[in-house]
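Below, in C-alpha cells: the form predicted on its own, a single chain.
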Amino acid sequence: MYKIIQFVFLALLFSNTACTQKSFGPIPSKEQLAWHDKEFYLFMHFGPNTFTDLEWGHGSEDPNVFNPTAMDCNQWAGIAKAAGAKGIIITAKHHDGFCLWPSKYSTHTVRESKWMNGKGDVLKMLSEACKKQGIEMGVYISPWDRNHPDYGTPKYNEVYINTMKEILTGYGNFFELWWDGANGEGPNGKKQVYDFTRFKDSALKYQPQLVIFSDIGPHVRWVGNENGIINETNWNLLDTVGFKRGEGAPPNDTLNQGNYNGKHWIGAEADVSIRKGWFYHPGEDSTVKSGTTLFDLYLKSVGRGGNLLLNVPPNRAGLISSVDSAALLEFKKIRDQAFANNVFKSAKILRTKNSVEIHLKEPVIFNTLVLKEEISKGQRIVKFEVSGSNDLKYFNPISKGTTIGHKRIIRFPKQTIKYIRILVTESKATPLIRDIAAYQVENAH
C-alpha cells in the first residue's frame, strides 16, 4: 500500500513522478542519503576522563587510570539496538590524546594501561559487537592532542593521518568520521595548524563511503549548539568558502538553519548528551534525560530534517548505566507508540489546483503530520500550509511551516476531520513530496 500511495501522491500532485524530474541545486550523494535514513544513533564518550571526573583531560594522566572493571561492548550494542539507534560513534581519541586502541603512533594508549594487562582494544571489541547486533559504527578522532610530543609541529599532521589509517584500515567500515573543532595547546605549548584537506583526502582514500562531520562538513554539519535542537527552517545546504573548522566556523545561527542558496549539500546533525556532561560522572546520574524529554528532542531534530546523535557515556565499569538504558528504552517505547498507527494509510489522495487533498472515508483524530521530501532531487520546498475540513466547502487552517527536507514532523492541537489539504505556497522548483502520514501522538505537547 505504501508504494501505491507514494506513487499516486507524486503523480497527482506534480503530474509526473520523481524519476522524471531533473535534480535542482545541490543534491546528496548516495552515502549522504543513507546517512539521512539513519536518523538516530548513539555517541559514546569513553576514556581516562571517565575515571578522572574531567570533561577535557590534560593529556598527562597516567594511562593506568583507564581501567574499566567489567567492560562489555555487547551490552552497549545490545542496548543501542534495543533503543532503535542505527549505530554508535565512539571517541577513539579525545583531546587528551589517549587512544582506545594500541596505536603504533602514540605511547598514551590502552596498551600502556593495566586494563586487560595492556592487551585490550576497545575499537576491536566494539566493532565485533556492532557487527553481531547488526548496527553500524563510527569514530570520533580528535585532531587536538594534549599528549603527543609532535603536536604543534608539521610532523603531527602525518601522525594524525597515520592514526586515522590504523583505525580506518583495521576495524571494518564506518558510517561516519567525526571531527571536533577544538584546537588548543599541546604539551609543548604550541597549537597545531591542521591540514584538513589532507586529512579528508586520506580518510576517503581509506574508506570512500565515509560521511565526515565537522562545522563545515564536507558531508555533515554541526548545528551550532549541543542541545539537540535544529531550527524549524533547516536547509541541508551550506556555503563553506572562507570558513574553517573551529573558531573560523560559520555563525551558529547559520549552522542551525543552513543557507537558502548554499553551494554544498551538508546535512545537519544535532548532538546532545543524555546527561549533563559528555563523559560519565557519578554525580550526574540524576541529570539523565527522561524518555519524554528525549522524544521532544527527536521531534526538534529528526522532525526538522536532521539527525539526532545522542551521547550515552559508559560508566567506570565499562557499561551503560541502568538509569541511562531505562531512559533509552522508554524513548523507544514512546516513539513506537507515537508512530504505530498512520491514520492516512487508507486515504484517497487527490490533486487540486495548487495542492494535494487527503480524503478519508470517516473523520479521523490526529495531531501530528509527517512529511518527507524527495531530497534525492534536491531540497525545494520553502513554505507550506496545512488545512482541514469536514464538508469540502471551507478548509480551516491547521498549521504552516517552512522547509521539509528528509522528514518534517508538524505538531498542532488535536483535529477530528475528514479532508486535509497540503498547499505548497513557495518552492524553488517543482516540489516533490515522497511520503505523508498522520498520527495521534499523546506526547505531542
Ligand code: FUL
The other form holds:
Amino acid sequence: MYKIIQFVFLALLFSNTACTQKSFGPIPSKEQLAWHDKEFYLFMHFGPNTFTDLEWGHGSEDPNVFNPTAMDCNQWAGIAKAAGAKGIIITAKHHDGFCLWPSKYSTHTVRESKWMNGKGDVLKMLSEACKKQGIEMGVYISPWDRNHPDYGTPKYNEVYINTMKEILTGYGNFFELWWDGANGEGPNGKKQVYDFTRFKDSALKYQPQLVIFSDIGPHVRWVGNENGIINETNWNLLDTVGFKRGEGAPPNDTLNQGNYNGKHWIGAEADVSIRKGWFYHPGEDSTVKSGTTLFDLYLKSVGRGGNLLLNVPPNRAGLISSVDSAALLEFKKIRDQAFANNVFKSAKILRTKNSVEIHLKEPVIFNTLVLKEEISKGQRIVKFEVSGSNDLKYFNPISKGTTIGHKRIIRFPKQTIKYIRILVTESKATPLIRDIAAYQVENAH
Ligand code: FUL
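Write the structure block of the form predicted together with this ligand for the protein whose form predicted on its own appears above.
Complete assembly follows, chain above in first position.
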C-alpha cells in the first residue's frame, strides 16, 4: 500500500489513461462486472410453505397444498420491471424439496399437485414472463432437501447435479445460481456431504456465464446477515481457503466487509425480505417495509459497493400482494427523484497530484455524493476525504469515506458550495475514479 501519486478522473481521461493502466490485485470477470451493474433485483420465495404458513417445510407435505388460484408470472415480472429491478431469482426448490417444475428426479413436484391438473411449470412461466419484460432470471436450488429419499447418501450428489442440469438446460440462460448454506437432515435422518466442486463444474459446464452465489462464492458472497446491510468498508475480495459453505463459513463480520488483501474477487450481495418472513404469510402484511426504509437499505447495500437482493414473496393467489407492489413502486419513485438531477453535470473538473476538484459557475446545493471506482482494474481506494470551498482559499471538510468499489453513496448535511475537492488519502495503487455525481436528496433518512 502506498500513498497515491496520481489521480485519474476517468470521465475525462479514461481513453488515454485508464485503459493503459495495469490491473492491481484480483479483478472481476466480465460476468461479475455485468453482475455489479445490475445493482438491484428481486428474490421470490414460493412453494408449499406459501400455503402452509411455514418457513422451512418438512418435505412431507401433500403436494396438493401447492395450489395458487390466480397464478400470473407476468404480474411478477411486470412489477419487477416497474420497480427498476434487473431480474428475479426464484426458489426453484427450497429445503422441503418441492420442485416448482416437473422434475424427472423427484416425486415431490408441481406435477404431483392438482395445480393446473399437474401440468403447470413455474420456471417455464417465469422465464417466459421475464423474457417478455426484458429482465433476467436466476435460480435458487437448495442443496438441502428434506424430501428426497437419496439425501444423506453419495447418490444424492448425482441427483442434485441432474436437477441442476434439468433447470440449466431447459429454460434459457440465468444470470445467477443461488446456493443456500443450510444443510440439515434429510428423511433418513442423515446430513449430506455435498460435492460442491462437482456442483460448480457441472453448473458452469451447462451455463458458463452464470455467477454463483454462496457464503464463499465462487463469484458472489453472502454478507453475513439477512438485513440487507453491507459494512461501510467493503472489499469485493475474499479469502476462501479453509472455509466451507454453511457451517465453517468465514465469520459474519468478514463476510460483511470482505478481506482487504483477499485472493479472490467475490462481490457482496445483500439479501433481505420486504416482509418479516422469506415466504408469504397472511399475518405479515403489516410488516412490509416502506419505500423510505427500502431506500435506506439501498444506500447501505448498493451505496456500499454491493448488490441488493430484495425478497418479494408471491401470495397464495400466486400474485405479488398490492401492499408489496405499492412499497416497491414508492421505492422506485424515491430513487428516481433522488438521482434525477446531478448538480455536477456541467462542472469543470481539475486534476491535481492527488485530488479531483470540481469547479462550478455558481454554488450548488447537495447532500449526497455518488462515486464509482473503475473496478475492472481492481479495487484500490482505501480512504478519501471530501471538502468544499467558496473562494478556493479555504476548503472546509464535508465528509470522508473508505472503500468505493462499484458505487459509493455518501450522505452529509446540505452544502451550498462552488468548489469541491475529493482527495484520495490512501490507495493500494493509482486510484481510478470512473464517475462522480452529486445530488440534493430531500426525502430520505
Ligand atoms: C436461508 C434459508 O434457510 C431461508 O429459508 C431463506 O431461503 C434464506 C434466503 O436463506 O439460509
